[in-house]
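Take a look at this single chain in structure tokens; it is the form predicted on its own.
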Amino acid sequence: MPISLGPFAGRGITELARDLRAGRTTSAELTELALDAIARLDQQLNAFVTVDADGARAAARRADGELAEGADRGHLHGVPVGVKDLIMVAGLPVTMGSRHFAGHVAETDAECVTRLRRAGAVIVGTTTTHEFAYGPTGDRSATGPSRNPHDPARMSGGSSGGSAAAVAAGLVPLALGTDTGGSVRIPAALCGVAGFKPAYGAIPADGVFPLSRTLDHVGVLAGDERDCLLAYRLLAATAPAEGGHPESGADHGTPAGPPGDAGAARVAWLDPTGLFACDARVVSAVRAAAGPLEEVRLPAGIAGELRETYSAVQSAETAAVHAGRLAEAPELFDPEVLERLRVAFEMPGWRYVRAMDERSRLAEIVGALFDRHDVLALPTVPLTAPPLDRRETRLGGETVAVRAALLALTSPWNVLGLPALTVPAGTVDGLPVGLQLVCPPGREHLLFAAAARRPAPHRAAAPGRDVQP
């Protein structure tokens, strides 16, 4: 059964910003709403690892004081936010979801957290991650699995599962995540919210515990694409602008009107079955949300090459990160994560070097699809949220690994470093499905425009509310 919803379900950041500036609420009130919702609901979800009530209240008081004095930092000023538990927040415990870091406290803020604070956001706590972000299921963490608000017996997805669950349940309106093979988009899709992975390096990863240094991306999760765009522009800016009023059209890194010209975006449907076996009901629901589009396919054999390249790069780079821990204290890893690490250590160095070279060739081949189209549309994941601890499932008449299925439609865009957005696309059997939109760097405005034009019936569903027509 779905859980009860918190106060931010269906309330966008722009609405909150207007209420703050109109005097209908205060940052202190919004922060208390978030803290109360976490206290009431998070026992069912396990979305949060650490709640910083004192720090959040102090930040809210500062935000209210600044607004009272006319100092306006933009849309995020005074808004409660969650941060994934492998992004450093000075003074807070950061566990990476692992017993290896029990009791560890971050000394400094990650650069993306610094930018959140500069924008006036109120950090209420850190959210559950799959151990070391090494898994798309979200159910392997020293602090326990994060759970899906639509059905707590099912996966939130991972590795940013706590961030997705927190936003979907209305505990906070915005959360940060990381995405190495789909770790923002997978949980966003399974939980029924929006998630954006920008181009590689667009949001700095300084102060973020690494999984795979050339695949890692910092991303954002929110109720819809507009809030993702708003947060992304603030986090990607070298120095977020200060001053001005959120309703004035002043540049806070967010558009005053719709995010781009939807009619100008040339969108094509990328056949997902060319990448992996899919649940036909998921494909049908997502394609309906995307609307009538010309269909394109990846060249024969490219899907397999993308998977192999992703595996080689991630395995080698992850092994380098954890070599010391694996040698000195392997017993502190979750058994499943430990098994995956041992397999990763078998990746030969020559294969990693060759995979790095292959990325350029694959980028050129896939990039040809964007000669005639600005945006590719496809499902975010080929199935609905599996039950917790499920490791195999049936798709397309065959038995497949859940982990492989969850990553299949998202990981190619990490290999290629392309911006990718997931937005709600209705439900199947009461569980959310996501529409994924992918574009080359520099066309992000068209990607968000394409998301904005999808019909209302395919937008976000509250847990337990089926909106598929």
Contents of the next structure:
2 protein chains.
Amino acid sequence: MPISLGPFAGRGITELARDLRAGRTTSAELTELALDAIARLDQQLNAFVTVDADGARAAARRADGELAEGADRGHLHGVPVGVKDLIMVAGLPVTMGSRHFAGHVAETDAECVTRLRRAGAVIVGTTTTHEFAYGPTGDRSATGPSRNPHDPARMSGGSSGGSAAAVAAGLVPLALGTDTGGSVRIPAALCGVAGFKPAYGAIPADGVFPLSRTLDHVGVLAGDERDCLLAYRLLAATAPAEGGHPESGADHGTPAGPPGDAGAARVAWLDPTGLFACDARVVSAVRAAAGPLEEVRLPAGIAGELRETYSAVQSAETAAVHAGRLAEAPELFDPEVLERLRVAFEMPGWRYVRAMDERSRLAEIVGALFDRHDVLALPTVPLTAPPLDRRETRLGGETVAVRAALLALTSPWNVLGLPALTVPAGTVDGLPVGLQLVCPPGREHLLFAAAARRPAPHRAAAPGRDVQP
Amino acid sequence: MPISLGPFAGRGITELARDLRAGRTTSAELTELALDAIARLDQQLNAFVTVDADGARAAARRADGELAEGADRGHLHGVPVGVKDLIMVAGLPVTMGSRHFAGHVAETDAECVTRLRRAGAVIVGTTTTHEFAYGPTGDRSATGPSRNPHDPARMSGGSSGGSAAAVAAGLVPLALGTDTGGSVRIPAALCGVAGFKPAYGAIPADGVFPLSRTLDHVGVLAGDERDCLLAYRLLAATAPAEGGHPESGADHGTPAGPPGDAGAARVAWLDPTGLFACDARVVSAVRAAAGPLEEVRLPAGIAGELRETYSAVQSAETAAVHAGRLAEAPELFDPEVLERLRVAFEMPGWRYVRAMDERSRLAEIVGALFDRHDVLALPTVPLTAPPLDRRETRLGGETVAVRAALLALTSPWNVLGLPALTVPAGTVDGLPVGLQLVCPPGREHLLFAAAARRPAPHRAAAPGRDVQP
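For comparison with the form predicted on its own, please write out the form predicted in complex with another copy of the chain.
So here's everything in the complex, that chain up top.
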């Protein structure tokens, strides 16, 4: 059932960086491996929208030249990456997964792409997004649904479904995504890779097509948490040196922040059933992956308030983005996306104003959970990847909407702007599940330390194999 | 037609401060003058809602005691003031002009009241507000309409109508108001006094019942611009000393900010007909009061965008404040206020989101007018005070809504958060008109300097007489 894997499955950025500097490979070679794998394998996945073979080869030659001259840009130097198809890459088509932007070409690089290039990364192409990033299923896009490498009949999840599928299938070792309610973490979890949504604003969203401006985050997807951290540090850094260099030793996979307390993260298990109905087998697998932890719960009523707040904010902000298109060419939207937009247009202004107030109040209430703990652990998604186009499912004895279920455990952290990481946490019926770790801004080093500490047997990653980083 | 005047008509704060320190009067005496004038004259005006004779007398005794001991709190020390009936004064009823708050007593002082008390002011009572400050006419209030001292059959304007009428009739030399779209400046202009709405946030709004949080400003009303400036400096100051003392000389009526360039304000006339239909006689009178000035215009279309932006922001934010009351006890609202609230509830969230974006764009466009000028001059209101309850009028050949006309020249500066001052600028048919001066934050000293420089013959102030400051 799982597809065959590409060359980067189980071959992470740290290893690639070492091989490049030891002369065991070149960026040109890695780029050809990526292009070849995409050509061979992506028909089953539809992870990529546009492949820029010429641009990638040119970037790889430059990267090899610079490395040969000793001009080392750090861990991503010469590494092939994919970029979600709503992040501007100058000169490449950018469709937002929508017929509204068929044939549209980006004129300038998004800020995160500028930073990728500055770090020497080789952009091989753009990855499938749910139309306008407006959906966590990944199966409504003018460029077709992205598919799950563990079972191409199932959802990749979304909206950064192409990025997750591309990394999970080993087509590239790293991809950029965006996350408004879980759009990096949901597909990462369903496809069995790691995904990191930093604190709000930590990676600038300039040049990224908006979904909901105060909830939108730029994030990264990679094979494991170490590679997410490496990429995050380079993308969040305002100067190249801040990202660290592969030769400096100290930066090989160690967390950001004060190194002294990296192992001292106080982690609590947040009962996910207080947020939404959950598949008990998913909860059990993820909890085992998290190891023994003290359990905490959200105060009564807070889960519902987080969901309502998310909905009010996202609806008003998304409708504001699409008002012109809805009035002028509604027929160009996918019907499901159109229906959701029409509902979003009905969100009253006063509810938006109240929801923005609620965010401060909820931040205080949830923030109290971090008085005694640095990191909260919970499943990323309360179920495994549903079949493509599935819209309702049974979960914990209830019939629930697939979309609501997918978003339920991730969107609260967008409302609050908190850093949240998903890492592979084994499988249920052969399908990946994700362990989500959440922390207050400033404690990211503890978040990554907690991820690195989890018991090894539970780290399933790429389809059909376990990767031990 | 005009009512008889109270003891503070033409007797401003600077004069009172000198008299108090020269032993020519006491705070107790001034307070009795105010209480007596209110008792005698306010039945015609309805400027006051609650008079706190005991509290005022006690405060006056304290003020006299402190001054006798040489503890001088500055220009407001011992001066009687009125406070709009939606600004919390601990222990006093605060009704917001609404039956929803009949009998409600404030538990703590608003921050601006704390600062008033710190400055030694004597609070004699609360002044009439349009219900929930939601209207510029001043004639819809559970505590009755406030009336214009120049003609009690006419509107005071609103929503700070009681404060304007109280100052114009000489009942108190100073009153606090709030200004969301012109609620300080409109009644000040219609009643013939000065009113200053500082930059957004310059006087904290904590403890003030909100109308529209991002448009609400706390402001001051007094006989002339010098008294507005004195009060503003004490209320905006975070420490008592910043307000300056009457004995220091340098602070007697000189503007805030760098003294060197106070006379060098570059003032332009902003053509008000680019904003709204205007009574030509009002424009002519105000322009004469402003003196000869270079004329500038808003770029085409901007006036309409400013109005739409104001409406979207104000509607959503006001509806958010009143959602609970509208659901639970709509019958307690004045019918006109209720009708406006129902319309406000329909404002879609996406339009609010867009309007908040527009504010930044409009700030840039209008900001360009300040590249070559420090201050813009225009009428405060494009007509004189209409009769109470009048809702439509002829203006510049059109039939217009009175509410829209009253707000048209003031609300743009709330959208942009700019400091705006109104000063008396003569009369038309015996009714006052106001000259409005607007500047970017940081140039307030030039604004007040420009006001002080205007030709003396055009400075009509209290009803029935001219005051030459």
